[in-house]
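A single chain, nothing else alongside it, follows as C-alpha cells in the form predicted alone.
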Amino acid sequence: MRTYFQYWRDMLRCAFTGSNVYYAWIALLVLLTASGLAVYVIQLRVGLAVTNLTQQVSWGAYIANFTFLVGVAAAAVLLVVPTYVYHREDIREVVLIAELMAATAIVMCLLFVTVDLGRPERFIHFLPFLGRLNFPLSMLAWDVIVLTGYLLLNLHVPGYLLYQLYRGRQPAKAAYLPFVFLSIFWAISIHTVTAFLYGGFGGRPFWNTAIMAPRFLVSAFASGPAILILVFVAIDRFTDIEIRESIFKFLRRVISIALPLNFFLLGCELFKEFYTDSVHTASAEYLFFGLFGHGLLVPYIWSALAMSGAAIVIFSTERLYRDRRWLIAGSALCVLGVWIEKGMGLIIPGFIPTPTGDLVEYTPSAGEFLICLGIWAFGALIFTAMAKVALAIQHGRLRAQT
C-alpha cells in the first residue's frame, strides 16, 4: 500500500514539473478549461438557452465533437494490433501513448454528452439499479456500455503496465494481454455502435445509410493517426525522447490508404443521394449546394473536402511528407477536414429540413464554442500529464525508491 501511494505521489510530481515552456503550456490549458467551466456554470443556471440549439436542430457542436472523438479513441487499435499481434518493437515504444490518447478521447466524449444533456443529473437514468438502461433494445444503451467498457480497458492496460515498470517488475501477460485483445474488438464496436445510433433514426433519411459504420471507421483511421503524428512530433521536438522514423512511416501509410478510401465511400453516398433525385436528397443538397437560399454549411463542407484532398496529396508525395513541416501541415489538414465532414457536416444536415419541412439553420454560439474549447483543453491537459508520466516510466526516469 505504501508503494501505491508513493506511485501516485511520484506521478503527480512528474506530471506537473518541467521547463518554462511546459509550465506555459499547462497554464494555457488550465486557463481555457476554466473559461469553458465558467460558461458551463452559466449554462447549468440558464439552461441550453445559452446555445443556438433549437427544437428543430437539437444536436450541434457538442455531439459533433463527440462523434469525432469516438473515432479518435477507436484509432488507437492501429498501434495496438502491430504491437501485440505482430510484435513490432518500434511501435511498442509508443503504444501506451496511443492507449492513453484513446482513454482521454473517451473522457472527452462523456463530457460532451454531459454538457449536451443540459441537466447532467439525468445521467442517473443510465445507471444500473438507479435508472432504466433499456438494454438491449436501446442503441443509446449499447453506446453507453461500449464507451464505458472501452474507457476501462484503456485505463487498465497502460495503468497496469506502467505500475509494474515503476516497481521494476516484469508484467504478467495474463493480467493484461487478454484485455488487449478484447480492446481490439471493442475499438471497432464503439464507432460501429455510434454509427448504428445515428442510422437507427428512421425520421432522419440523411443518416439512413448502410455504409455509415464503414465511413466512420475509415475516417477514424485517417484522423486518429494524423493526431498521433502531431503528438509524436511534439514529443520529438520538445523532449529529449526520439520517436523513430519507422513510426511516422507506418502512420503515414495508414493515412494514405484510409483518407482516399474515405473519399470513395463519400462518393458512393453522394451517388446514392443525387442520382436518385428523391425528396430525401434535401439534406445533402442543403449541405453541398444550399437549399432555398439557405447554405450556411456549404463553404464549410467544401473547405473540408479541399483540406482532405490537400492532405492526400501531401501523404502521397514523398518529397512533401519527408519534410517535417509538410508532414505537420498534412496531419493538421487531415484532422480539420475529417472533423468538419464527420462532425458538423454529418450531424447538422441530418436535422435540415425537419420531417415536417421546417428549415432552421444552426451555428454554434460563443458559449458553445468556449465550452467545447474548454473540454478540448481539459482533454489536452490530462493527456499531457499522463503522457509525460508514461514516458518517464518507460525510459527509466521514474522508478520506485527502494
Partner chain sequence: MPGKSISDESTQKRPQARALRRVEAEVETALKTPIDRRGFLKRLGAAGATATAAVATGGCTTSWDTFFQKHYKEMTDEDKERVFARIEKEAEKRFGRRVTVSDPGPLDGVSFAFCISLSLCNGNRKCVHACVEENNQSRNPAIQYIKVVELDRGTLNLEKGTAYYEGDSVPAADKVYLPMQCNQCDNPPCVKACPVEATWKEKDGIVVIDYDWCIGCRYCMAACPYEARRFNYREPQVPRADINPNQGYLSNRVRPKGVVEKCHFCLHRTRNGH
Second form
Amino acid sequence: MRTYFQYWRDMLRCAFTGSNVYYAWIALLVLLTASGLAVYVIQLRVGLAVTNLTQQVSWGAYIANFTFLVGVAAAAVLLVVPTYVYHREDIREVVLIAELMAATAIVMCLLFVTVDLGRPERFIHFLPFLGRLNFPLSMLAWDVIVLTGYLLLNLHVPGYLLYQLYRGRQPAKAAYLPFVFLSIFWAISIHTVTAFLYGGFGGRPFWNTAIMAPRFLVSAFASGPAILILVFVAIDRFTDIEIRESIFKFLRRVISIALPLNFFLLGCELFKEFYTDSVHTASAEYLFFGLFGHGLLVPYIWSALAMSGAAIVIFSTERLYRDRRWLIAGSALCVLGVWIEKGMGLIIPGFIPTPTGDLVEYTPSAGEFLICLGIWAFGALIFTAMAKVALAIQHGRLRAQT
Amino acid sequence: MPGKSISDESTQKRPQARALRRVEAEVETALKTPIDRRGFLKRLGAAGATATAAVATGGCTTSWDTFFQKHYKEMTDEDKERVFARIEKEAEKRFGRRVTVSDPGPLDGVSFAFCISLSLCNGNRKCVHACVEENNQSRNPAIQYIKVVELDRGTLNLEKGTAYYEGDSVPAADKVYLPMQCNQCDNPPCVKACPVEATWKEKDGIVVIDYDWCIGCRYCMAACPYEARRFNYREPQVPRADINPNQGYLSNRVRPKGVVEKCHFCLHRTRNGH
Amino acid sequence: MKRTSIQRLSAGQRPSHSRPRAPLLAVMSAIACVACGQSNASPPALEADRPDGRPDQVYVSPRTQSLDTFPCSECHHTVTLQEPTLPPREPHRDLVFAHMPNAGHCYQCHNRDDLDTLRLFTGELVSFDDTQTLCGQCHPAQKRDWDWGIHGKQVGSWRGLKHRYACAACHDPHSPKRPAVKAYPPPSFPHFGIRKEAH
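Next up, the form predicted in complex with its partner chain, please; the one we just looked at was the form predicted alone.
Next comes the full complex, and the chain you just saw is listed first.
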C-alpha cells in the first residue's frame, strides 16, 4: 500500500517537473483550462444562453467536439491490435501512449457532454439505483455505458502495466490481456454507438443513413493516427526518447488507406444526396452550397475536403512524407480536415433546415469557443502528464524505492 | 536525438532555475510567508476550486431535496405532496403569486386525439398566444409550443414555407396555414432517445416530461421529427400578472432553466374533462 | 377559471363556463340540436363509446340574446314592403348583402308574415335560435360538420357539457364570408436566421 502512495507521489512529481519549455507548455495549458472554467461558471449561472445555440440548432460546438473525440479514442485500437495480436514489438513500445490518449479523449468527451447539459448536477440520473437509465432504448444511454467502460479499460491496462513496471515485476497476463482484447471490440463499439446516436432518427434525413457508422470509424482511423503521429513527433523532438521510424511507417500506412476510404464513403453519401435530389437533400445542399444565398459552413467544408485531399497527397508521396515537416503538415491537415467534416460539418447541417423548414445558422459564440479550448487544453494537460510519466516508467527513470 | 531530459534533477543547477528561485524569493517577500513551491500550487489550486465552487453554487438553484428528488413514476403520494408544496412555495417566492400544482392522472378508457382543419386555419396565431398564456411559457426568451407555417397552396413542402409571415391580412391569397405542435406520437422518437426516461408516453396518449428529472441534454430535440420541443436556455421570464395559477406538475408549471418542454396537451385541463 | 384571450374573439359570444340565462330555451335548443339529424350520415358513435353511456350535452348560444335588433316586431308592427330592396334604410343601413348574389331576395329566409321567425324552403318556420337548420339547407356539409362539433367554435368539456356557437355567431348571414384578419406578430426572427423571401 505504501508503495502505491509512493507511486502516486513519484508520478505527480515527474508530471510537474521538467524543462522550461515543459513548464511553459504546462502553464499555457493551465491558463487555457482556467479561462474555460471561468466561462463555464458563467454558463452555470446564466444557462446555455451564453452559447449561440437556438431552438432550431440545439447541438453545436460541444457535441461536435465530442463526436470527433470519440473517434480519436477509438483509434487507439490501431496500435493495440498490432501489439497484442500480431506481436509487433516496436509498436509495443508506444502502445501505452495510445491507450492513454484514448483515455484522455474519453475524459474530454465526458467533459464536452457535461458542459453541454442544461442540468449537469442531475448526472446522478444516469447512475443505477439513484437514476433511471433508458437502456437499451436510448442510444445516449448506450453511449454513457460504453464510454465509461472504455475509459475504465484504458485506465486499467496502462495503469496496471505501468505499476508493475514501476515495481520491477513481471505483469500477470491474466490481469491485463483479457481487458486488452475486450478493448479491441469495445473500441469499435464506442464509435458505432456514437454513430447510432445520429443514424437512428428519421426526422433528420442528413444523419439517417446506414453508412454513418462506417464513415465514423474510417474517419477515426484517419484522424487518430494523425494525432498519434504529431504526439510521437513531439516526443521525439522534445525528449531524449527516440520513436522508431517503423512506428511512423505503420501509422502513415493506416492513414494512407483510411483517408481515401473516407473520401470514398463521403462520395457515396454525396451521390445518394445529390443524385436523388429529394427534399431531404436540403441539409447537404446547405453544407456544400448554401441555401437562399446563406452558407456559413460552405467555405469550411470545402477547405476540409481540400485539406484531406492535400493530406492524401502527402501521405502517398514518399518524397514528401519522409520529410518531418511535411509529415507534421500532413498530419495536421488530416486532423483538421476530419475535425471539420465530422464535427461541425456533421452536427450543424443536421439541424439546417429544421423539420418545419426553419433555417437558422450557427457559429460558436466566444464563450463556447473558450470552453471548448479549455477542455482541449485540459485534455492536452492530462495527456502530457500521463505520457511523460508513462515514458519515464517505461524507460526506467521511475522506479519504486526497494 | 539528444534533447532535454524529462525528470532530471540537474535542472536545478541551470541558470533558468536560479532565475525562477529569485522570482520565488520576491513573491515570498511580497506575501511575507515562506513558499513551498508544490504547496503554493496546491493552495492556489484549492483556493481556485473553492472560489469556483462558491461562485458556481451562488447561481445554483439545487438544494438537497431537489438533488435527490425521485423520478415522477417512483414518487409516492407523500413525495408528490412535498414536491408540489415546494414548487408552490418557490412560485410564491419568485412571482408573488399563489399557485396550485395538481397532478391529474390519466382517465380509464380514454385515449386523446386532436384534429386541425387545414381548410379553415387562417393563420391568425391566436392559438399560439392562448397556449402561451395558459401554459406559463417564457416570454423572454419567447417559447411558443405551436408553430404556424405558411405554405403555398398546393404544396406541403415545408422547405418553401415560413413561420415568420407577418400576417397583416390573413389568410393571404394562395396560402395555406399549418399549425404544428407536439403530435403526441404513438412511437415517439423522443421517448426512445431520452437517456434518463425523463419523457414518456402516458396511458391516455399524452407524451409528458418530468421537468425535475430532465438533464437538459437536448437529445430529444434532435430526435423530434416535428421540431416540437423547446429548451430553456435561460431562466424563463413570465410576467407576474400573466401567471396561470392552475398548474400541473407534468404540464404548465413554470419550468426551471436548463430543461426541455413541449406541448403537453394541457393535461391539467383535459384530464379534468375540459 | 382564468379568462383566456380566446374569449375576446367574436362579438356576442359568452364565456365558456357561465350559466345560460334562459335555461328552458337552452335545454330546448340542446335537445333540438342533438335530436336534429338533417344530414344523411349520423354523427360518430359518441354516445355509444362514452363509458357512462350518457349522450353529449350541447348547449348552443341563442342568437336572440345577442342580436340588438331582435325582436324585429318591436319596430316592424306591420309589413308593408312586398318586395324589399337593397340597400336598406336606418337602422339597417350598415347591412351589406353579399350572400347568394343571384338571389337578393330577403324573403327567401325572412318570414314576411312574422318577422321574428325565419322560413325554410319548405315553408316551415324556424326560430332565430335555430339558424343552423336554415343555413344547412344550402350548406349541408358544413351543417353535418357542425353537428359533429368540427365546424365552427365549440368549447367546453370533451366529455360533458359542450358550448357550441350558432352559425350567425361567426358568419354574418348577409355577408357570411369570414373577413381577413390581422394575425398576431410572428415569433422573433432568430439572430442567425435565413430569410426565404427575396427582399
